Every structure is written in C-alpha cells, then in structure tokens.
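Here's a solo chain for you in structure tokens, the form predicted on its own.
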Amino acid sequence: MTAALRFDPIRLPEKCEQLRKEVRAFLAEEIAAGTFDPHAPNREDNDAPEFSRRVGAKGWLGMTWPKKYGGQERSFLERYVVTEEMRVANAPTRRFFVADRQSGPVLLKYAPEHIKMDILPRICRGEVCFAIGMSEPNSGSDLFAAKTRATKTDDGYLINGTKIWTSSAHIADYMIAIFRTSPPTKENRRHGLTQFLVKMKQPGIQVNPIGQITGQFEFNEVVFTDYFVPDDHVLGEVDGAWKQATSELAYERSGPERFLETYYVLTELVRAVGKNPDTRSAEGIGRLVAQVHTMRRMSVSVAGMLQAGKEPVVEASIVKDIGTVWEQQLPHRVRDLAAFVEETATNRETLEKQLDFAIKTAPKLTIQGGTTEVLRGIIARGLGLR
C-alpha cells in the first residue's frame, strides 16, 4: 500500500446535536412559510436567493472559515450537521452549496488577500453563487485532456474553449475553472493546467442550457471567446493545478449529499407502509437503513479527518463511489417495495411522483463529481494497486 486507509469511528459531540435542533426548527419555519416543499424534489424553485441569505444570516455558510472573512470558526462536524439536515429536508441549497462546500476553501488557500476579503464574506452572507469548470466536450472524465486555453497576454490571460456539464452556470456569479496554460510533458500528463477564478456574466462568456430527462435545466455548456482573466485571478501555481483540484475534490466527494440525493423516496416509503409494515417491507427497509447508516459513519469519519487538517482523497473517493451507486439504485429498490403498499395509503400519489423523478435523475449520480470508473482508479492508486 502507498497510503494507510482509515475510517476512524467518530461520534458527533453534543454541540452538534444542539445545532441539529436549531437547523430543524429553522427549516420547519421555512416549510411552514411556504419557502419550499420537502416532498417535491423536482421543483423548479431550487434557486432561492432570499433563503440563501437567511441561511447566511444564521451563520451556517462558511462555518469553518476564519472570522476575518465572515466565517464562524466552527468545526467540520458542525458543518456536516447543517449539510445533512438541509439535504434530508430537500431544502433549496443550489445557490450557496458549491461556494460553501469547495469554492470557498479553494479561495482561502490560493486566492490573493484582496479577493478573499471581497468574496468570502459575500459567500458567508449567501449572496453569491459558484460553478465548477472542469469537464470539457469529448474528454469524458479525463481532466488531463482539457483543451480550453488560457493564453498569456498583458496583465492576464485570454480564455478560449468550452466547458460542459457545468451545474448552475446559468445563475452563477463566479466559476473556479481549470484551463490549459501549457502542453503536457511526456513525463507528466498532469502538467500544464492552471486554476482560475472566473467572473461570470461578462463579455466573452456564453452559457447554453442543457436539458435533462427530468425536464430540468441544471447543467450547462459554457463557451469562452477571448474572455479576459486578470493575473490576480490565477489561483495557486501556474501549470500546477492538478494537485489543487485533487485536494478540492476531497471536499466535493465525501459529504452526506453523496448518498442522500434520492433519500426522500425512502422516507416517503416509510410513511406509506405505516407503523405496522409486513415482513417483506420491514426487512427491505431495514436493509436500506442499515446501509445508509454505514455510509453515514464513513462520511462523518471523513469530516473528522478534514477537521484534523488532513486530505482524505482516497477515503472521500470511496464514500462517493459507494454512496452514489447506492443512491442511484435506491429508487429502484423502493419501487419494488412500494408494489406492496396499500392503494389506500394517503401518500401513495406523492411516492409515485417522487419515484418517477428519482428514477429519471438517478443516471447522473454516478457521473457528477467524478465517474465511478475514475473514482475506482483513484482508490486503486491510493492503495498501491496500479
């Protein structure tokens, strides 16, 4: 092995459980006020700017960041609780989630001080939305094959090329993107990629929506034509972005959102079978709950490692691999169990609508954030198997 694989058992401290009560109370108030419907994951109102600002006002964005940048200097475990409750409630997190989860930490580590002072407090207030610019046409999940060029010019770079499958680019204020600044070398295919902060809604950027089978337009194609990025928007080392991006993905791949995206169909099934399920339903639900509990323990462990300042890239990849395969299969397993739900169940129509949406959205789950094949390659290399 080239790395020791660890999933230390971690229990959430009491302050996390107190925070959980606060988050649940807040979400209950938002639901009662009609901000969102927890039983409607297919809604079109997932971009909720005012909700984002209210979450920011609670101090629940940028929770782990220094107070000088608007953060609260709280733990990764406390942030985990907020993320978990938001996900389980189907809260409209699209506007702030990427910025809070991974773009902010990248800026903290690599951005110049004046950019940190400008953007990070606005993330904490829930005022700005970020997108991630990695995938490109005809490249699959091979980031080494990125062809979008950043050509050096006076005081900055000119960007030409295309990013694709870019979630939320149509509403984003900023993007953190990887562009090619030099060709790869024979010795190192990873050489030549640089990370940039891109200000969206500027001349030289065209965002084209990509429709999904669900009828939603979450993904986008982003075309750059002589788009200018100033020198101070380079993040980290020129030509050395691969290590940065790999570390960033430890934040993206390990959270509860990687196994809870279709969780709503399980809770709806439990409501449908009621307090006295038949043996088959009880056994099926029991297996699913045991599986999600195991994944949660692994995910909390990774949060603990992030809290300790580690970069658990392999462990995060394992959580994402297991979690997304599970949440992709979950709607089909629930559909099988739902066949035995009484026609008179009060929420049967809601369950059927949820299953229709979840089954349509499930194929993307093992692609976004790194395909299953790429994840298993990372895991194999981390364990010294390839």
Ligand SMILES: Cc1cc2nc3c(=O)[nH]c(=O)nc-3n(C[C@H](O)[C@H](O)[C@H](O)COP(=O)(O)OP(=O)(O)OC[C@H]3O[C@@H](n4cnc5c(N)ncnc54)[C@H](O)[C@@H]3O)c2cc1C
Given for the second form:
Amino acid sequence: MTAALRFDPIRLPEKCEQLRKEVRAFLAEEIAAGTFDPHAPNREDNDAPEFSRRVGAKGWLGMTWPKKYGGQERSFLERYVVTEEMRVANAPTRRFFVADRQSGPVLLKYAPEHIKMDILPRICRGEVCFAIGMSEPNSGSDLFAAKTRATKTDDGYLINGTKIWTSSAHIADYMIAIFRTSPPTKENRRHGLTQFLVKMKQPGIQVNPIGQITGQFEFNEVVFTDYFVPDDHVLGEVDGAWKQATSELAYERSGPERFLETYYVLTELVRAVGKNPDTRSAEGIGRLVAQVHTMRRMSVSVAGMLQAGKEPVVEASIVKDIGTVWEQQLPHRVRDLAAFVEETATNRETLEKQLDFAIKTAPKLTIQGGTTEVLRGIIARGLGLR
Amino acid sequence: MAESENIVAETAEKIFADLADAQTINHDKQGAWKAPLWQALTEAGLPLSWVPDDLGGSGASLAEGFSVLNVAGRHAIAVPLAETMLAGWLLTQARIASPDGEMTVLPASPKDRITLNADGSLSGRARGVPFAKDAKHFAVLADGNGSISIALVDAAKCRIESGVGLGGDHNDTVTLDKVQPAAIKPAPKGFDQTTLMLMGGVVRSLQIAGALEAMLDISVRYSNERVAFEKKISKFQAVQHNLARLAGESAAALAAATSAADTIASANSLNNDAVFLEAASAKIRCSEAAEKGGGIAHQVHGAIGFTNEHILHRYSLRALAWRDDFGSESYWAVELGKLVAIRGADELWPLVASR
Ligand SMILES: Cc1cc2nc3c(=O)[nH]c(=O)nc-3n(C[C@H](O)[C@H](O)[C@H](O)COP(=O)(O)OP(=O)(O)OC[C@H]3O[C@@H](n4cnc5c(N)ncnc54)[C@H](O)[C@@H]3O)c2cc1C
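Next block: the form predicted in complex with the ligand, after the form predicted on its own:
Okay, now the whole complex, with that chain kicking things off.
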C-alpha cells in the first residue's frame, strides 16, 4: 500500500473528563452571570477581556507550555477538551485564542529568552491578544509572494507595506508577521522572508477596520510606515520564515475549531424538531451526527499524534479540508431539515437567527487558515503526486 | 493497533497476498482460486477467529478479528470470511459450538424476522443474506416465546433463492419453514436484533474502509502511470484534488470504522448509547465514503476502470454493495436521529464528546 493514512482510535484519558466537567461548570457560571449568551454566536464583538483573564486564572491558557513561562505542562489532549467545550458553548474566545493556539508556541520555539519570560506568562494570564500577519493584498494563498519590506538599520529593521485580513488587529497587543528581508532566490522562491514579533499600538502602524458580510468587524488592514522593530524581535532564522510558517500552520489545521464553528445550528435543529421527529428530520439529523462524530474522532486522533511528537501535516490537512467543508454545508442542511418544523416550535426564532448568521459565516470557513484548494495540494503532495 | 503488533492480521495479509491476488482472481472466471484460499484461511484458524478454543475456534480477540476484516476489505475478498466470523461470534454469545466450514448469519437486515415457534422449530424469511448459497450452516437470531434465541441451523434444511448482489457475490433469500435447529440457546440478557445488526454493520464498515484504502492506492498508482497531454495525469491539479478528496473519504471511513471496532472491543455491554453512536455512525459514514470515494476512483481511472478486465470494480462495487447489509445508512441514520431526538438537544454534545 502507498500512503498509509492511519487515524488510530485515540481516546481522551480520564483526567480529560474531569477537566471537561470543570470547564462546563465554569462556562455555566459565566453564562449565568451574563458574560455571554450561548445562543447568540452573532454577538457584535467577541472580545471579552475580563472573561479572558478568568480563563487564564483557571490555568487553561498555555496549558501545554513549560511551567517557568506560566504554563501547566499538561497534554494536547487536555487542551483539546478546553477548546472544544469553549467552542460548543459559543464562548467569547477572540482575545486569547490565537495567542494560545499559535503565537505562544511560535515564541516558545523562536523568541529570545527575555521575550519569552515577558510575554508568555501574560498570555497564560489571558492579558494579551495576538494577531497573525501573513496575508497581503497580493499575497494570500501564495504566502511567499509577500512584499512588505523589512529594511535593516543599525539596531533593527524598518517596516513598510500593508498586511490585510488581519483578524483582531484592532484589539491586538502583538502581531507575529512575516516580512521580506531579501529577494527570493532562483533556486527557492520561498527564500527571503523573516518572521518578526511586532508590538501593536505604536507609531508607524495604522489599523483600518474592514467590515464583513456578517456585519461584524473582525479583520483589518494594517499599514506600516517606517515602523521600527528591534533586532531581538526577529523570530528564528533571517530569510528562513517559510520553514517556520508552514509548521505553524499545522497547529492551525486540525483542532475542534475546524469543524465546530457552525455546530450550534445542529443543536438548535434538534431542539426544534422535538422528541418525535418525522422520518426525514430523523434521517437528516442522524447523518449529521454520524459526520460530526467521525470528524471529531479524526481530529482527536490528530491531537494524539501531536501529543506523541509526530508531525501529522497530511492528516491535519485532511481534517481541515473535510471539517471546513462540513461546517460550511451544515447550516444549509439544517435549513433543509428545518423546512417543515412548526412555526410555533419554541426555539424557531433562535434557530432562524442562528441560521441567518451561520449562512453568512459559511463562505469564509473554507478560506481562513488556508483554502480548500491549497490544502488539497498539500494532501496531494503527501500522496506522492507532486 | 499497528499491524506489526497484530500477528493475526499479518497472517491474513500474507494469505491474501499469496492466494487472492486481485488480478489473478479477476481473470479466473471459474473461481478456481476459491478452494485453496478458503483452505488456507481455515488452516490459519481465521474464519473462527472469534470462537474460543473450547467451542471449536481459534480464540483471537475481538480487536484482532476486526483488523483481519479491515485487511479482508483491502483485498475485496469474495469468500465468506467475514460472514463466518460473524456467525461464529453470534453462536459464541450463546455458547453454541461452531462447526467447520462456511457459515453466514440471518437475518441480515433489520426488517426481517425469524420466529421461534412453540414446537421449537424456526420460521421466517431473511433477504439479502450474504453467501447463503455457499454456507453449510447458518447462525440464526430468532424471536419467540417472549425472548430471543440464538440457533445453529443446517443450511440444507432451508429454502434458498439464490441472488447476486451489486458486488457479484451471493446475496440470497433464505426461507425457514418450521426448521428444527441443530442447536438453540437463549441469547444473553440485552442481546437483540439491533445488537446483531450493529455488529454486522461494524464488520461491513471495516471492509468498506479497507476497500477504500485499496482504491486510493490503485488510483494514486494509476495516476502516476497514465499519461495524457504529454504529462502524467497525477500532475494535473484537478486530478490531484480528486485524489486528495478520495484520501479524505478513505481516512474518514477508516477513522469511523476503527473507532467503532475499538468501542465494541472494549465495551462491557453492547447495549448502550456509546456503542450505538459509534456503530451506527461508522455504517453511515463508511457508506457515504463508499459512494463519494468510489466515484472518484472511477473518475481517475477513466474508461479502463469501467471494464471487467480491470480490478477496480472488485473494490468499488463491493464497497457499494456492503452499504446495504445489516441496515443501510438511511436506516441507521433514522435510528440515530431518533435516539438523538429522544435524548434532547442539550444531550447531543455530551454524547458526541463522550467518545
Ligand atoms: C475570516 C478570515 C480571517 C482571516 N484572518 C487572517 C489573519 O488573521 N491573518 C492573515 O494573515 N490572513 C487571514 N486571512 C486570510 C486568509 O489566510 C487568506 O484569505 C487565504 O490564505 C486566501 O488568500 P486570498 O484571500 O488572497 O485568496 P487567493 O489566494 O487570491 O485565492 C483565491 C482563490 O484562488 C484559489 N487559488 C489560489 N492559488 C491557488 C493554487 N495554487 N491552486 C489552486 N487554487 C488556488 C484559492 O484557493 C481561492 O479559491 C483571513 C481570511 C478570512 C476569510
């Protein structure tokens, strides 16, 4: 056989289930206290600084990181449980999610010690928000076409250019960005990009909000004009960001957030059809449950591979491909299935509102974090086709 | 479980590689390969994997048997190995010893019933029974006298209307008209027709997942050989994307099937929501994968894959056929949907997350 794709049936250990109970209890308290409404994923602003601090105080940020940086040295599987429970509850995770998932691990790997000691504990306390500066107006899927320049000065770099689609840049304290430090070479067009830690809210950066079709303002254009970054804010190898950026994306691709973003409409569908669904609704719900269960089993399996120190690039891409296509179709299937649900069903109104929002959200799901087409290219490479 | 840790699956793999080469089988229209293959499987104790020593079997674990089925699926095996294993497992539930030779299970559909009459005989009809025509004995689940029984029945005492399924294998209707069983005992507490269908469904899911792995394998290989427009077709992005989707379907089927098998292998009882969710989901998701994945495999192969001469149909048609045994995906989707509805909206996520 060629590419042996194994998705072993990893089970979450018992201590994860204990943790799950704690997370559920915490979220129930927050809901009771009015921090957020679990039935309203379409809230205007998903930013909740106080909530973020309370999550940090629980020890649920930077969970897998070393204790000396404020982490808990817990497993990927434990982090998995926290993430999925937050996601399913529609908790307001915007302020901390990117830092916890992605930026923190990048700093851990590539930042100098004094920066780690400064920033990582603050991430763990839920105090800082990160943005990811990869895309540019003419560089999305083709990340390596990025042009925003970092020009060497005596003790640092001057940045000029524009990043775009930068989620949370308007509230972020930091951005991890890639900038061009030298031109690509003939042999390697990916060469010449460097990863930097950028302090937001400084002179030389202008953040311009971009409205989305959902009515929300989550991403931004970020314009750099002679913005100064000191030398010790270079992350990793100068001109070598292409290696780093691709491994960073592995963190981004297989988690529960890759198939649960529109999950709430399935819950509300089940509520709306009630205890005695007709055959059509029952069948539709059964299929969707079988699909989400399978997705989750695949995703947990990849978390197990990460925990075991493997680099499941192809497997993670498969989870993101199938997962995002699924969560994109979900609101439409739910709409089909809800067509004959009585107007008087108790939560019909909630379901309608949620569907409206989920259908508006759906188009982005197969774009953010790498498009379906790009992912399929990665899978094809893994199959030995490229 | 990694294959190298599983000597039973390795044995099966070796026997199939030696005696069930897809190309050879495909060209041999007389079926001369069947007897030596069955004999080798029997000598290795595989058909009675799930029967303990004292009941005439080889006493492999549930997990080992499940991985044999996945391997069998990868070879789209067309002898009643899965059926005999399942029959032996069913008989073992009631501690009835398994005889030698091919067996199959009835009923094979949730819609059919076999009844135990007051005089101890069995009546009823079972449709879509795989390999009934090849079987010497049937393991039968029967309803009657207010309880559920498991019986061993001599195939010669039943009426068999032979049929051929989508995959070209026997798929027969078996009628029992007051047939006296060779042995009959009560089923264990809680064991019912749903239990048998779920177990049968997981067996088929593993086979479908295996067939998809094989389809992915031969499709990737073919795309690296076939040249069009002066390039290997594997270099076309559209073809690459199709194969990436096939890999996804294959991976999903394998994940769903092995997760369900693992659940059953480590369950204390087969009568709970966890087993139901896992087994029903596996049958649903694997059946969907058979449709989508099989479709892509054919697309990649072009016309050659549509011929009798090519081996692709051995996998694609069997995977499609297996969808129908022990409850189709539509059947299980309705049942799973009903379960979810009864438990209610707020219990759905806890159920999914419990696995
Ligand atoms: C909600 C949201 C949040 C985002 N947040 C961030 C963020 O925080 N930081 C950040 O840096 N970026 C962010 N992005 C940007 C995202 O990463 C890019 O949109 C994505 O990588 C695609 O780039 P693009 O939009 O330029 O599309 P393009 O690259 O122009 O692609 C357009 C189409 O062409 C296809 N295509 C392009 N190249 C190929 C190819 N080689 N083969 C086949 N098809 C191809 C694509 O798949 C797509 O269908 C966000 C995007 C969204 C929607």
